[in-house]
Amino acid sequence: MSATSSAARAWAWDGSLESLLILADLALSAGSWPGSLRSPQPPEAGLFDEAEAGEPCGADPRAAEGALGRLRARGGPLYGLCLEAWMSEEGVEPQLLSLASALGRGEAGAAEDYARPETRILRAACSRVEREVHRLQGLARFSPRSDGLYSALLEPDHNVLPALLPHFARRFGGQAFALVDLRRRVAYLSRGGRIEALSGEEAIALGPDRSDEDAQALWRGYFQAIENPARRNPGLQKRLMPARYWKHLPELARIGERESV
């Protein structure tokens, strides 16, 4: 399908990262995109309903793998921007595809040109994702379960568990661990070098299954021992560790109960 004919329609996007990678690759290759996204037509759509450009891309892992390779080869920062745009859940996919089409037209500096509205919007959303990933790398607190698994309960503003996985996989080595997103009711389980994604009740069930008051007491004792009261700065502390994280931090949970998030 030519860029001219596709530009008259919307592209279908099923909400998955794989589908977004394929659409970004299409925009990069064509140097244009239709300018709007829609959800795919349901399976029961009428026989004569017209399929829209981008509809076949779906979330085919093999097609996504090919798109990923081309994005890395030709699109510079596009793969990272795709991942962070998807994790942000802020609806910045149109800005991403506009940027991809600009890169496809040979505008090599478009991804760093903050005079472009789409670049400013996309980069701001990605910065918020990066900031939360950085915070949770230091603020995730793991509790030992009776089955030997270490589990961390999280409630991130953005869907950042996929970006946290590599960091904690390096830290835990062969030790089994789980990251549980209470807000989205999803979890990632790493065991024996394999990653498993779970959702719903299965995800929530990966949380701590026993009292770990002794471990929490050790955390509180450690932080009390290293704290220097003369350098206490509550304002800075809240900027680095916003109060919404405190209920999952043993050293601050009791303070957090008295604070308004």
Contents of the next structure:
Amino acid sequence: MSATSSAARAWAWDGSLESLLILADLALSAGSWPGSLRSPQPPEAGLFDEAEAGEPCGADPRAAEGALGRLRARGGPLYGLCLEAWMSEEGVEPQLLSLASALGRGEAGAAEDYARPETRILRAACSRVEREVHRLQGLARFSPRSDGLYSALLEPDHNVLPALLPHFARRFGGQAFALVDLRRRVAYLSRGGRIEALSGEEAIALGPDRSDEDAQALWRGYFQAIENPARRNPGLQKRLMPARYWKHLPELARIGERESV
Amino acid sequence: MELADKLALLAGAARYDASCASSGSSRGAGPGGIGASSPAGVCHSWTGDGRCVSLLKLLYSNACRNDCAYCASRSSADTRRASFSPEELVRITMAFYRRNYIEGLFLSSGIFSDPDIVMERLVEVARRLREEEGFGGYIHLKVIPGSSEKLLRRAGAYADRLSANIELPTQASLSRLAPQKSGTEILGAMRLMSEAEGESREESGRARGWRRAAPPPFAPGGQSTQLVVGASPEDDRTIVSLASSLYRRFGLRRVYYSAFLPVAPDPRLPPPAAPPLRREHRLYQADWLMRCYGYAAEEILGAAEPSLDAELDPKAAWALRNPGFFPVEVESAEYERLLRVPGLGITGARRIVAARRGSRLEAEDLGKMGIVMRRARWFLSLRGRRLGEELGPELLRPLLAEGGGAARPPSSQLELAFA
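The form predicted together with its partner chain is what I need now, so please give it after the form predicted alone.
Zooming out: every chain and molecule, the one shown earlier first.
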């Protein structure tokens, strides 16, 4: 872990991506960080009063934008790692800040050096995120709603919707679409070139609102016909596509489950 | 015939084509259209045989005038025949694509008429998708050998990938099992595609030089082919060296190998048996070594070895035949040398190269870095010291064989016995 000047006070982090970017930028420019994170004080206790000079104090969007620019310009892979570390929800922020400090001290190549424990742990979490993003690019299943919107329900292990958005925006062209994360109760709606984030009931309400049985039946028929019975290997199928994703796949979900959606 | 029945029939007939890749191309939607493809490709599902479903893989028609012994759609087969219309294919493709079931369309066909007429139908489907639907997803078209160069060039303007299947490894086997097919014609189609690809690359280079918009590239995902393994008597060495020359001469992106599945008894075919899946797997491994690891065909199978080892993967087999190449030094060996170590893949070799710049590596770091030390230790040294005992090929072989359980170093008694 990074060498720090004396026993500096733990940095406050509110869990947001914006404030993580600010912290990573700070660690990068200082070449050090205190070595631990704490939750911020509740606002009524006076978050702004308590903030020390140079200590980030929550998710100020303008500060985050500045941090983002600097990370992209000087941080090499650090910006991408920040996003993935945050999406992973695995608590690897300390490893991220430790790596940012090393890069800030001029230890070029630290982000690729798997002999460093912080790189190894951080990268392992990030590659789980990348794998899930890539998987869901294929496994998200959309169906048309009565308002013409194409909507997909997902229950990802990691908070990957933000990484899926650019992929589907490019794929759908001008077609409006929504991604709904049932587990986190958040959704993104892409319409007319704009992206809107929703949460709670509003997010869930963006899910499919009618049956798409005709197209799904055609797809199931195709899926069954394309399998080669002489080569059956269900173990391989499960390994490549873990069963926890099957629920939202019309070709694999059981009929009862499908109709309850 | 109902659309659903037709879909099942013509997908069932297309399932013998192994290629389902949606990779190697990058394009966006046309005006008002939908769809994009990215170089890495995307898998949308996996069937019960463990194969990735990326494209909607269909035959335009399963009516065929050829009578190839190994093919389910051969003219003498007693099977229902049906054909799609271009409208139906466009409709299903778009409906599936919008729902993110597929990355695009793979369209092949039985030879129901003159090659040009069949090819024209396939091109027409692709044209409608691109021009009328503004479809930016992936399109793989099968090239019908014997169709005209003009049609082939039109196909390349719409498709991301084209393929002409070589089907069998030699002309002799083609003449016996697929008497209406000609190796010369198939290789001729490959040559035309490779030339058109080259011209298209030059043209877009020139256009860039003049800062002009480049014409649509010819099949930017390149061409692939497929051959059936086990329906004819050729050995692995013949197949591996054929694949190697296809990569070299025509710049193919992929050669697919398809284990022969008996579809009907035929005196020209070997007696029914389980498909040679292990052999197919070994051929894919050998192919991978040629494409990504810099092995020459002659290194994989020398003149004395007609077949790939069933128990050993071809990389381990090469390592055992070349003990003088090892140990490879972790601290200083070039990347290409590291790649030849069993248990070390592209990722592991890259990690070693990156990590040794920054840290002094210790043996226990390597396992943590994701290297399969169970296999690699016999072939590596660190600052001059071997990471595993020096064992001869006979002792190493069972440790590297697949399905041999956990490989453990031999006990000291064993060592004494062989000392």
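What we label the rigid core is the largest C-alpha set whose atoms superpose within 1.5 Å from one form to the other. Positions refer to the first chain, counted from 1. All values reported here derive from a predicted model rather than from experimental measurement.
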- So, does Arg232 move by 2 Å or more at the CA between the two forms, with the core held fixed? yes
